[in-house]
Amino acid sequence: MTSPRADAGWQGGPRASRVVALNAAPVRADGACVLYWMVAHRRLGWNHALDRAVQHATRLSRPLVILEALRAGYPWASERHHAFALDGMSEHARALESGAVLYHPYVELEPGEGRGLFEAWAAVAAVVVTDLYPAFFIPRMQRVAAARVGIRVEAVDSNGLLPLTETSAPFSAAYPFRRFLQRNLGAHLVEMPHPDPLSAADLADAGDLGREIRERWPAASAELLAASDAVLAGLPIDHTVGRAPTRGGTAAARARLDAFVEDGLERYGQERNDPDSDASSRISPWLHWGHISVHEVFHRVAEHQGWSPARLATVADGGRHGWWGMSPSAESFLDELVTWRELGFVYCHHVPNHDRWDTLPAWARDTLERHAPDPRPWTYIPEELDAAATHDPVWNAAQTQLRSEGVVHNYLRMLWGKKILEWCEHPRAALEVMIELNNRYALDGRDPNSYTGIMWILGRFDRGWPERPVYGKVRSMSSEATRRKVRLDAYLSRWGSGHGP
């Protein structure tokens, strides 16, 4: 597959459906720069939002400023999440240190220290571009910020292959959404973001722009961005959740993607559910932090498959296989990467309170409430679950991996949630525990895709099953059945020994 928009003179931008105005203010013709407020799509390529900022800067003949900030007081802020984010910021600082673009990486040393920084840059800018992201505190933060400034603020969607605004409502399940994709996605597969827009465009040099702003809010030093243990220990964040062994940043993401495409992709369809096989992509932490784009992942897979859009099938039957025109394993992977991942993004886009009990399907809430009084052979309080102190060695191993690495094998993540539902005294309490443990420890927590998994445990995007105690008509899972279905010997040897009661 040929790299999209690889010509050196490219000066384009995303289609209009990816651009959402957050206020009614105009572009200020006499502004000194174009500001890209990088909050979710934290990467310098394959990024529709960056493309839009470059487009503005080129059209207005203004320098480009990239503001990437890391707050101290965001929910679940910890050494783990901070270190991963700082890896990406350090990479950006090195890449941009000698170019025309002014990169301002700002890290709060105390909660609230960065207050006013965005407004200060917006006061000297002609237009602000930021990232459209439908979850966590980001949408509210952006709306409040856009209302405070007198220039146009645009949020640009680079979340998935399908622009979120191409949908008018959330979907109830993967099947109808897959049919929608089969009817509508083809045109978007030939409109990829640029792999390297900063090299492709002729941008004005920022020079010493914003010196007073940078004196008031100093850019993070190379030492701070390096995120040593000593540096992290001095920040006002949760120090009980230590850094994960996985490094953040686009280089690490691409290395992981290359390893998966070369070794795991053709095994994915048959072996992805086996923890001992290591056939899953394990790319979700970098997708969540925006260090790599789903567009780049798709392009890499398509290139490996020798694919072109002409191979798309014309049928829109909602089937999981046969539409893409790739190998069965590649199509299985793309169903997870595109159908299931973007199903969650679309839902969060249309349902702002997507993490609340009341957004579950009525049938799921009703059946779980009716079975809430059912006797439970085992119950655990949140502290016991956090500590992986249950009677179940498979569950304990999954929780231990989550605490240690910030990830859980995809199949075991489903079992992890189902057992929390079974072991909590009420399904509402189970939802709270799942959100807390996932968002505290998982590198891909606080993400629409994470909420898809959590709410699927409780019935969202699923159908009713034969009624059972505790679960009602919600799908159940057991550790015994899991051990029969998948290979776990090596996994339990690594994560199960010496943990739990």
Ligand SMILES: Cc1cc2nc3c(=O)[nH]c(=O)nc-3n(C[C@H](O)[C@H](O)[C@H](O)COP(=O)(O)OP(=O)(O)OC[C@H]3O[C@@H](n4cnc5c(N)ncnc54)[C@H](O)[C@@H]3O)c2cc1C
Given for the second form:
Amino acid sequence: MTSPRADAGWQGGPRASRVVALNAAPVRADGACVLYWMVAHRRLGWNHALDRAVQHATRLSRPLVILEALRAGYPWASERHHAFALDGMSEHARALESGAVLYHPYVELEPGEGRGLFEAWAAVAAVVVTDLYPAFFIPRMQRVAAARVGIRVEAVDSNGLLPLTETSAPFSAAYPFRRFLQRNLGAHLVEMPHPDPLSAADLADAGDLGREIRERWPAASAELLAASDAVLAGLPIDHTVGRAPTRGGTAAARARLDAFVEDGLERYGQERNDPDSDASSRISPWLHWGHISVHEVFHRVAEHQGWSPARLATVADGGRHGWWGMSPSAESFLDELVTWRELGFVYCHHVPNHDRWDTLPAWARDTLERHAPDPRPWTYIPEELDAAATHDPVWNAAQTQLRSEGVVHNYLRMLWGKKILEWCEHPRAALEVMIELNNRYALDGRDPNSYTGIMWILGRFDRGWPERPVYGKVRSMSSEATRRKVRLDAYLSRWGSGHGP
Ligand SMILES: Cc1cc2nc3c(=O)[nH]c(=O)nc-3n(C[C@H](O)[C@H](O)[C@H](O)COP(=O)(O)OP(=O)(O)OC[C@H]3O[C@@H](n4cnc5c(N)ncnc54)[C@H](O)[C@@H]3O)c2cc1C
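For comparison with the form predicted alone, kindly provide the form predicted together with the named molecule.
Shown next: the complete complex, the earlier chain at its head.
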């Protein structure tokens, strides 16, 4: 499959349903530039928001400024997350070193130091484009910022294959959402963002634009962006969560994707649950940081499968297999990448407090509350869980991998959450612990998917199961059954006791 945009000659930006105005202010025709405030879709291709910014810049004959900032004071900011984000920013600085676009990478050296930077750029711009992202502090930050400036601020949705605003309400489970996708997704599969819009467009040169702004808030140096240990040690962030072995940035993401498509994709359907098989994509950290887009991942899979939209089935029965017209294994991958991932994005888009207990389905809250006083064979305080100091070697191994590498195998991530539910004094406490550990350590944490996974542990997007102690009607999992079901001997010898976190 080739990118329709690349083939047809690029015509412009995304469809209207991907563009959400964050204020009622107009485009200022005499503004000096178009500002792209890159906050979530941190990439230079396959990005509807960048396409939109380029479209404005072309129509208005104005240069394009890309502002990519990294705050210090956001929740869970640590060496691990900073190093990953800085890898991406460093790549962007190199790619945009020469050329018409002005790239302003800004890294806060003290919390709050960047205050006023966005407003300063907006004061000279004709229009602002930013990324629509339905979780973490981003929606609130953007709303506040948009209310403060006198020009149009647009948030553009490049989160998923389906534009979020094409849905009118959240879905309660994967099945009805899958059926919705099967009815509505086809048209969007031929509307991919441009793989490389900055090369395709003829943009005015930014020259020395915004010199005073850049003097007041200096662009991060190459040395700062290189994120050496010494640089990270000097930043006001959590130093107890160290750098993970995985590098951030689009190049690393593409290398991982290539390896997966060549070696893992056709094994995914059978082996994805086995921690000992390297059959899952491990692409979630880059998806979370926006270093790679789901559009590019889909495109790569489609290309590998020799797929074209004509292969889509006409039956929309909500079934997991047979709709895409790809191999069973590729379809199983797309069910996670598209159905499950976008189910959570749509939920977060419609339910701003998606991380709160009260948003769980009533049946799940009722049954968990009713079973909250049940005696628990084991209970642990958050510090013991954090330290991977439980009686359960499988759980300890998963927590140790999370602490050390910032990732956990998907199947074990489910077990990890279910045991936290079982071992905390109350399910509400389990929710707090899961959010804290996941978002603190996971490279892909603080994402709509984080809340899909964590809330799934507590019953969201799931159905009732036979009633049991502690879990009530919420699905339970056990380490013993996991040991029987999936291959994890090598995993346990790598992450099991002896590996100290
Ligand atoms: C308690 C718990 C917490 C979780 N926290 C996160 C999180 O913070 N960030 C995160 O990205 N995912 C989270 N997940 C979902 C899932 O575990 C990861 O997305 C997956 O393990 C990432 O590995 P992968 O890239 O190899 O996935 P693959 O199996 O290769 O799947 C490809 C992509 O599909 C999406 N995906 C896969 N499984 C799921 C799922 N169950 N729900 C939603 N999307 C999915 C992810 O974007 C993933 O990268 C969590 C799950 C649980 C049970």
